[in-house]
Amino acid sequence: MPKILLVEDNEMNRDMLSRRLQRKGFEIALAVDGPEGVTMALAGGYDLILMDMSLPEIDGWEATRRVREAEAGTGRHVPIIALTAHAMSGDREKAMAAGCDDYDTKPVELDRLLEKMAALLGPVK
């Protein structure tokens, strides 16, 4: 099963989403803020990153940019899906400009998120 890095500062959101994804068979690693998310992402081993955009210390936009800068020239590209409760006009474009591969809004609808994940990961068995 794919290994997912979930970068989410809200404990309730983190616990709920990680449990729901684990029930679907995903292996989940957790980061609680932007710096930890960047460090874990750069350590590697993840098939996909779910990145909250409203993180303490460094936000998800900047964390994504840092991951993409580190990947530059390596041939490596881990898909990142932006997660945000701020579904404002232009946020999807902002996420793509930061280096995200897709964008989803909170509260997370699991079926919708799984479709987005499958589009980036391919069929999950």
Second form
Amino acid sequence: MPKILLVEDNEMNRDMLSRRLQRKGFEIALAVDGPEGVTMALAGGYDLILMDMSLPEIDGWEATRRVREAEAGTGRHVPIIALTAHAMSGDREKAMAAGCDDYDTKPVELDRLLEKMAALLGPVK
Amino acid sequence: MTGLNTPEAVAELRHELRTPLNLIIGYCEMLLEDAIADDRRTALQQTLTAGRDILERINAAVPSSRGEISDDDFEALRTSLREPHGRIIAATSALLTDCGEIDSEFERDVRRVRSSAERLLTVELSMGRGANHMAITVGHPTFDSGHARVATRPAHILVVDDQEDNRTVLERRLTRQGHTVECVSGGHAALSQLQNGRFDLVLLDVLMPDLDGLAVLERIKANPNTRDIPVIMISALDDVASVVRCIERGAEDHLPKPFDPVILRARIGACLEKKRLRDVELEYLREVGRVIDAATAVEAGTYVGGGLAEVARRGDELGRLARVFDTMADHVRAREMRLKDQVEALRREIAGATLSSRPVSQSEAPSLPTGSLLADRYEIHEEIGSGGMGMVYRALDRELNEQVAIKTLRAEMLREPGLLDRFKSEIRLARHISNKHVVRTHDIGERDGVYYLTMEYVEGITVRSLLDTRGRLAVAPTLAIASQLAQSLVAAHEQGVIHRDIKPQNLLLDANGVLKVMDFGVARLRGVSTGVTEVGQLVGTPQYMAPEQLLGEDFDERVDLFAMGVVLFECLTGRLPFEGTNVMSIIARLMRDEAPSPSSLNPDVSEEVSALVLRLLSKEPTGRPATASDVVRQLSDVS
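I've shown you the form predicted on its own. Could you give me the structure of the form predicted in complex with its partner chain?
What follows is the entire complex, opening with the chain shown before.
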């Protein structure tokens, strides 16, 4: 059962997306802002991270950079998918430069997101 | 500038518009997965379609590549959103009407769809324009390092909510922010918890089954033990009337559910900061109260040293005041102890001398026979003394039924034109002196050509009699006389009255060692104000007179300080500082010689006491202490 960390500050977004993913068989853990997301990500145990980019305190790009910095030299690499409602040209490149593995926009199209997640998770264990 | 003209601002606007759509579309798709009934499926599908229409219109009006948008374009977009928005409102209304009690989760999700649609229409162009700042009011705030954030101190918070998931979310968030949290699921439990614990803040749900939040709020605010705890109401009811009800009942704030975590943090921070400031203010007022209590205790003589130690530890002005106060209180206490010892020594001296009536001498004053009645009011009991002015009697004031002293005045003293009027005005002034070391003058009267003064009657002995009996006094009783005499002069000089004739004969001591100065205001009648009469004859008591007074020069209250110096010199040494066989030789010595040091004549006298007496005896008034208050202060430092 893949374990997903969802980093999202908007309570309704968290509620909606986590419930939808749970219905698809994922185990979901929640973080509500950047620092919490980084802390939980580094604590380990997740197969993939869904990272909202507009977060208070430190945004998703910065949180991703911190996770990648901490992982450097450890051989660990948790896939991170950036989520953003901005959906502007260049956002994808910006997310990849920060260390994200993929990028998706809000409103979430669930099937599209699931495909991207599946690509990064590989065959279901 | 109008509209938005930077890519960042346009991106922020897209974010504000697309975030509610994420919820509308996401919840609808999820609810459709569960919906079985056709009408429900239809309404959900209508909502989803309307949401997707809106998304298309937004993407068309604000494409991802666009770096600017005008006011007109934005208004056109808003107008175009009204129609699909209306469809969402209509469809969700139908869904909510259809909800039964068992569908509470369904109802909650539909309400979220509806509130997201409503939020969509509140998005303003300015939210994009103030990308990094204005956005805080709606969706996803972006903090920068310059943003003024309330530094929240760890607090103990009570969360009251009947929904377990709400409690869990709040507990987690608040704990992560460094607070300690206790959770309860109902109103009664909340009140019980508040009675037992000490909380800095309460987060209180409004709708609860056992006792609703408003009732709990009222009880919290009615209880003196809990009313100062700030309460933030949390509720899905965010209409104006609900919010007003909460505020009117004393809630510090109101947070609509679902709450934005950032706003939650900011409001909790602001609330706790207000409470902290109030706590600081209350503590400050409590400590000011302690200082006032200490001052009252000092006045009552019950102050215990170090009573302000806690306040004195403060680093601010109040702490400094407490430290200074404690030091002063110690000083005052030491001084009082010293004065008490001195008065006790004086009392022993008095007890050793014979308490006797003041000596009676031959006088031309009108004589009043014992038992006679003066002015139909004063019953003469006995003759108790005589002075330069006349006789002194102890009498009973029949009107007030109390003992008084009556001093009759020699007729020839009043012959000088205008003197009687000046004397009367001086007596009027002297009557204003209210001090326990001053014999109170009551009145001046005349009956059958006899002028008389009525005064407070004091049973006691004069310092003159004491010196005549004991020769000289020890240092402690002399200082007791000095302190009390100086205090009486402070009171008189404050009223503008100069005694002009301070001498041992005018200083009366009762059996407890309390000194009272007689004849304030009377000396003017004797002509001692100038020392020398018009015909060059010296009247009064030249041994105690200051040089300027003897020479008829202008003088001020410092003549009383000089006389005090002579009295103290005499008490300490048993002799006068300037002696002579007649008036002229006394004046000559006073002008020519320096007074010997009292310590050279009495080895018990300390150098500092000696120096103070010599300062009082300075020939120039400017060499003396400037005021009687200065003498009081200087006396408090010597022993």
